[in-house]
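Okay, so here's just one chain, in structure tokens, the form predicted alone.
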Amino acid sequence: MNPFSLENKTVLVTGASSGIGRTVAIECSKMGATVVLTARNEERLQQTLSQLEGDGHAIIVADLTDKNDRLRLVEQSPKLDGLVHCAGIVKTLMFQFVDAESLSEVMNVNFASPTLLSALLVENKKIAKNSSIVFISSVSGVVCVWGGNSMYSASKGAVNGMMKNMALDLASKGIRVNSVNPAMVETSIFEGGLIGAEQIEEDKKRYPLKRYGKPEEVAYAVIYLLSDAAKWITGSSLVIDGGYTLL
């Protein structure tokens, strides 16, 4: 017996068309799931749907923020057995130019959406007993902050506080809610030369392990919360940051 196979289970996976949400699909689907992507770029979700093992898997080109593609997602959606909410945006804005539109928008993709998605998929009867939700959060709001990020720390409070109450008000239904808080993970975000090479190598000298995180690492942690193995954990904020917040 292996508690952390996801054999038999359906997973639907939202932001699955890129970084940490691609990356739980295809780990997903290797440990046995049968995956659900969804996001925005059917092109991208088709190159996600390339990378999965096994058969039986789809995809749902769908925007959260909009109501209607929510409803037209739930409508599509078959029985879940876990939701993972990998769909989100960072934008870097300091506090004094921080204006409604912007905040807006991070709150919309962050925290609204995904709220309001879970809220559709249970009240539809999409997510099965025994089933299991999993948000990914960030240590930003949560344990700490950044200069110029409070938009998003926010959003991420949000979710974490969002995640609690969820956790509790499902128990009763056998829906396990619990979140991953991850601190710095190498995606796309350093490509492009956004942040030089060298900023980026005297950033990691402030983690204890010496390096930021991978995708496929908190992936992990997502596929462990999915499982059976963690069947008896529920309102939790897994932090993933290489001893960051020990510091």
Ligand SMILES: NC(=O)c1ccc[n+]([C@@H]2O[C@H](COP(=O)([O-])OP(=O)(O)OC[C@H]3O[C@@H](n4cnc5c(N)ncnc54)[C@H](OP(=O)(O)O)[C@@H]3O)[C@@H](O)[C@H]2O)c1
Second form
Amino acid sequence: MNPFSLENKTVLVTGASSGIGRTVAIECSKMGATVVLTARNEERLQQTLSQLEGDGHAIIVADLTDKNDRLRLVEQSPKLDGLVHCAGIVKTLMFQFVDAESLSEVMNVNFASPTLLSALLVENKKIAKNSSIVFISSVSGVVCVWGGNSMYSASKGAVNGMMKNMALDLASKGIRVNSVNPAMVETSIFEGGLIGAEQIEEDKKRYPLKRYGKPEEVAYAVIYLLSDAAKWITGSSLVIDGGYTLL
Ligand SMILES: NC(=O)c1ccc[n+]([C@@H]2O[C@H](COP(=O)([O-])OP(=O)(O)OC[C@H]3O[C@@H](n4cnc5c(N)ncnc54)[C@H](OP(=O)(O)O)[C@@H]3O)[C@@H](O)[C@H]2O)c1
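Given the form predicted alone, state the structure of the form predicted in complex with the ligand.
Shown next: the complete complex, the earlier chain at its head.
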């Protein structure tokens, strides 16, 4: 018996069309899970699907900020043993330029949508007993901050607060809730942002382990929290940062 196995578990992964979400989906399938992939871009979801191991996986296209899409996702979703919230966006703006529209967009995608989706899934009994919900939060807004990142930090701080309260409220249903909090991971999320390639190389040197993380390294932590190996862990946040926040 392998306590880290995800065999006989069905896991819904949001943000599965790219980056961390795509890798989480692929790695979960390798550990034996049946995976339900969701995001807005169907073509990129199909690309993820083609990389999964095993059979029985599914795609449900949805914009998580849209209430009707969330309702349809819950309706179409099978009973879940795991839910991984990977969908997220970054908007970099120095604090004095923060405006209502940007703030609402970041809070909506990163905080309100995963919260409301979780609530709807629980209310509709789509989350099985002894299941696990994992949020991909960040060290930003929880342990440290980066300049120009106030809206993102606020959204991730909110995710961590919500995660702890969900863990308490859902414990009686046997549902565990945790977060994984990475520092910089090599995905396209920061493409087109304010940081140039040279600055990125300089930034990597500030990490004790001298590099950014890889999506797989986040996925392995998610697999642990989804698996029975973590069945006494709830309300925890796991920092994955190459030692960045030690300094
Ligand atoms: N990369 C990092 O350095 C890093 C560090 C710490 C935490 N994180 C967190 O990790 C998570 C994944 O980030 P990533 O780097 O993998 O980013 P990414 O490659 O840009 O992926 C973001 C995902 O979110 C989905 N998404 C965005 N808006 C959505 C919406 N309205 N409805 C449904 N899906 C939506 C996108 O899919 P569609 O466009 O197809 O909808 C995409 O699959 C985020 O929560 C991010 O904050 C990332």
